[in-house]
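Take a look at this single chain, the form predicted on its own, given in structure tokens.
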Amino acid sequence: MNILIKSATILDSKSEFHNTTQDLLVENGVITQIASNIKNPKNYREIAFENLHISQGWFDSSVCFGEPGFEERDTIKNGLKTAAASGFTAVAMNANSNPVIDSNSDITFVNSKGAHHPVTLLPIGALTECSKGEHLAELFDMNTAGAVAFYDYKKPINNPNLLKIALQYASNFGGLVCSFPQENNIAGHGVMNEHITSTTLGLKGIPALAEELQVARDLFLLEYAGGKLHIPTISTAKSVALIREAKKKKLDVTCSVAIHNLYFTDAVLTDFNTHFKVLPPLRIQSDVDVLIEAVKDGTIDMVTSDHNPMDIEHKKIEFDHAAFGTIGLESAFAALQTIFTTKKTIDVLTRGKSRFGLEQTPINIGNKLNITLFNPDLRYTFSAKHILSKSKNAIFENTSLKGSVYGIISNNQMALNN
């Protein structure tokens, strides 16, 4: 791949060049000079958009495609189209598919289905067979085979000792664990945050001490067994204090949070629309508060979109019955640029690689080209023609939002949108 990207704003602040305009010549999909006018004589395709600006390609820790088993939500091919179209270079794609990924030969199937893309799949193998919560799955031979990490999808880990024993046992290998942060027992049959709102509407409430009695317990059997822990999707206040206290303590821990669970309070769910059933349940105004500045200063390690496709027959049903999640690629970077900087939202979705395996890839000469181009100024509604999902379950539509992206350049490819 041979281009010459046109009067570009770098915001990369591993490169020399960060918050800078520049041309950037690539050839063979390496950087070969970065300058403020670079002459085209070997007539390279040009790249150039209105206002465009670029930055290190973006990654999501969380995203479901339905593949294999449940094609009628997504496919991976759709999915990864729909991940380039949105900014993001690598996704890491959970196990909550029908079989569940929970093998060496389910892993190489993931694999082989994003080979040749511009986006990279990750895969997560299921940290229990079936996610059943019973036995641990083939942890070693996942990861021999290319799984970044261990998660059963929203479904937590009940007995503490498997737990402790999937900690110990993949701390062999470097392996992630992965725990979705909720007590069963204490959540119930909650279908929203339990509050003033879940009391007004006659809902079943999942109450904050449901996700913080897990973090603790969890913390507790990170630091007696050791190994790599990662927490996704938290949603408390109090989450953030404990997992702050942890990292004090030099646990081997990190987080994330979904972004929905940054933007909207559960105070939205008063017409009962289920775009706003997710898992964890949106909270209220003050723990949005506390998450918005734990990103801020690194408590919370990364954002995901926590993009989970869902076909029209398990959301267009009664809120009780609906099932949980929402997609969430589309909107991801206009979404959190209504929250912060447009430096600090391309920090927030570049940041989290390293504990999924993956390399930083600085915007300098001499690097292979894996950027996501984008303009973050322009502004909109988010509406269904901005959905690419085969599934419409769309929590921000409607939505006020901030930037559009132009597509991503990695892999040696290119994927750009119009």
Contents of the next structure:
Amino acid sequence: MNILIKSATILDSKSEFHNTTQDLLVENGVITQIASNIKNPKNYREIAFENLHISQGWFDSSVCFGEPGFEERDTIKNGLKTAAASGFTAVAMNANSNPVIDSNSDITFVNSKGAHHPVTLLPIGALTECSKGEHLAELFDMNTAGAVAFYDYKKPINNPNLLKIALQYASNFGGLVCSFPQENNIAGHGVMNEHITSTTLGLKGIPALAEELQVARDLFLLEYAGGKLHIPTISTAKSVALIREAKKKKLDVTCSVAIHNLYFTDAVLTDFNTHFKVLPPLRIQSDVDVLIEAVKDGTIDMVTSDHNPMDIEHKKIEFDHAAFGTIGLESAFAALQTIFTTKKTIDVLTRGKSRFGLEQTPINIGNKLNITLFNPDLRYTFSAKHILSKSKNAIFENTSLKGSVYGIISNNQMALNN
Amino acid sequence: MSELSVNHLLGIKYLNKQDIQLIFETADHFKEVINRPIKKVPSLRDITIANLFFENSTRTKLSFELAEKRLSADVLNFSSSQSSVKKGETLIDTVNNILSMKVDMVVMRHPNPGAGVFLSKHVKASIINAGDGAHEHPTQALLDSYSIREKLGDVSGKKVVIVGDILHSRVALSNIFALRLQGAQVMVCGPKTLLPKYIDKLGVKVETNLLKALNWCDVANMLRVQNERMDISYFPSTREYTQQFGVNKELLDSLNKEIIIMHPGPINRGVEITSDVADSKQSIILDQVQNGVAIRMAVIYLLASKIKQ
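Next block: the form predicted in complex with its partner chain, after the form predicted on its own:
Whole complex next, starting from this chain.
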């Protein structure tokens, strides 16, 4: 791939051209020149967009694409297309398929589906067989096939001894163990955050305590067992405090937060709209405020769209029966920009790569080109026409957002919108 | 003002004070009607109402059906103890199937909170919520307030304690909204395990000592312990519950004033109240039942008049 990118503002703190507007000459996928006005040497394709900004390619540590087994929700092919159009050059895909991705051959299948695409698809294997929480899956074998982490998607590890053993066992090969932060006995049959809104609606609440107990337990286990722990999608202020303490103790723990948990509170649920039914649930403003600060100060390592397409049959039903989850890739960048500055947004979208086995790719001469192209200033109302996923369960629908994506250039391929 | 601010009755929290006033005034008229020798008016001869009960009910269903018949509406009854989801048909499909038979109004009881709200967004009919999970039971709260008004002259300024299983109770929630809207003071009383953790944020007092609660109140609304809604045990035994939260005649007589006893039914005699309390002159339990028909006639009539516009 030989291209000339014209007049791009580079936002990459690892680049010596950070915060400057430059042309970039790319030959065979490698950046060969960065300068203010490069002449097109061999009639290369020129890439120019209004108010073009570029950064290192974005990463999302938690997406679901339905396949195999839930193709009515989405497919890997369409999921990757959605990721590319939304600015992501790498996504880690959860194992919540049918069958659950819990073996070497399953990982190989996912890899084959994601091969030769501008978006790097990183498979996450299940931690336990069929994600049933009973027996460890063949973690080493999956690791060999390319699994970047092990996670029973949204399923708490109820047995603490199982998590202890998983941490110890995976540490043999540096495997990353993920534990969903929810104590199920406390959570009960809750469908939203336990607070004044759940009380008003008569819906069963999931107390913040359910999450915090599990986080505290998991951190104790990590301290005892060693290993690498990732706690996906925390949602409460106390969880932040617990993880901050653990990091002070130098425990090898990372965590993420879903973008919608940074944006919405449970107050949006007043009319039982199932698009807002997510897990962990939307919490209260004081939690949101602490989560945002924790993203800024790095206590929360990464943000995720927690992209989970869900077909209408699982959403257009009574709130109690509706499935948890929302799509989020399409709105991720523009939603973050309503919370953070553009600089901070880019920072959080490019964090966490090394935790999931990805290299950083600074925009410097001699490096392979791995970038997201975007316009940070465009304001619009996110609506059905912006949804690329097969399922339309978008929590950000009808929300006013800021920033649009032109596409990505990665893996020596381009995926540009229009 | 002579019409409701809403097109559905989904919950008390969607009403304003004037709505409640209008419903009560209309109910006054219908209460007079149902005490006539001919207890029927021809008001809704052109209206068809479907009573969809996705959860067991005896008295609410009978009360609604009677109210509809007294208004001369055509009535269609559908009962299913199993939720529609378990049978494989969605709620919207079930209701749309019934509506395609040209039904104007749906009275629905459903085990899931928000089922009425959900339906109102997706089907073309006026919806009356006859109880949706632990969310709301608006006609019960209206008839409760109406009964207090009848007995004490006004709801405003009165002290009402709701005793028992607040956690699983749509009656409690609707009553809290209705009573507060009318200016009453509200207290909830029960074992802490059956009080929602954030119930005080709704502007109610919280008390776990029944004697203190009864000494405070003008009216005690005794709720039934809803064992069928409990997935775990919230107290060790019914015996212990009764020891702490059951009202008996001795307790009632020990108070420094004569309070009114209410109960939405069905009563577990000997559990939340003893028989002599239920049948005492302080009890207005059977007045509540009679007022239920008048209130439901009023609600149906007022919503039907909006359909006709």
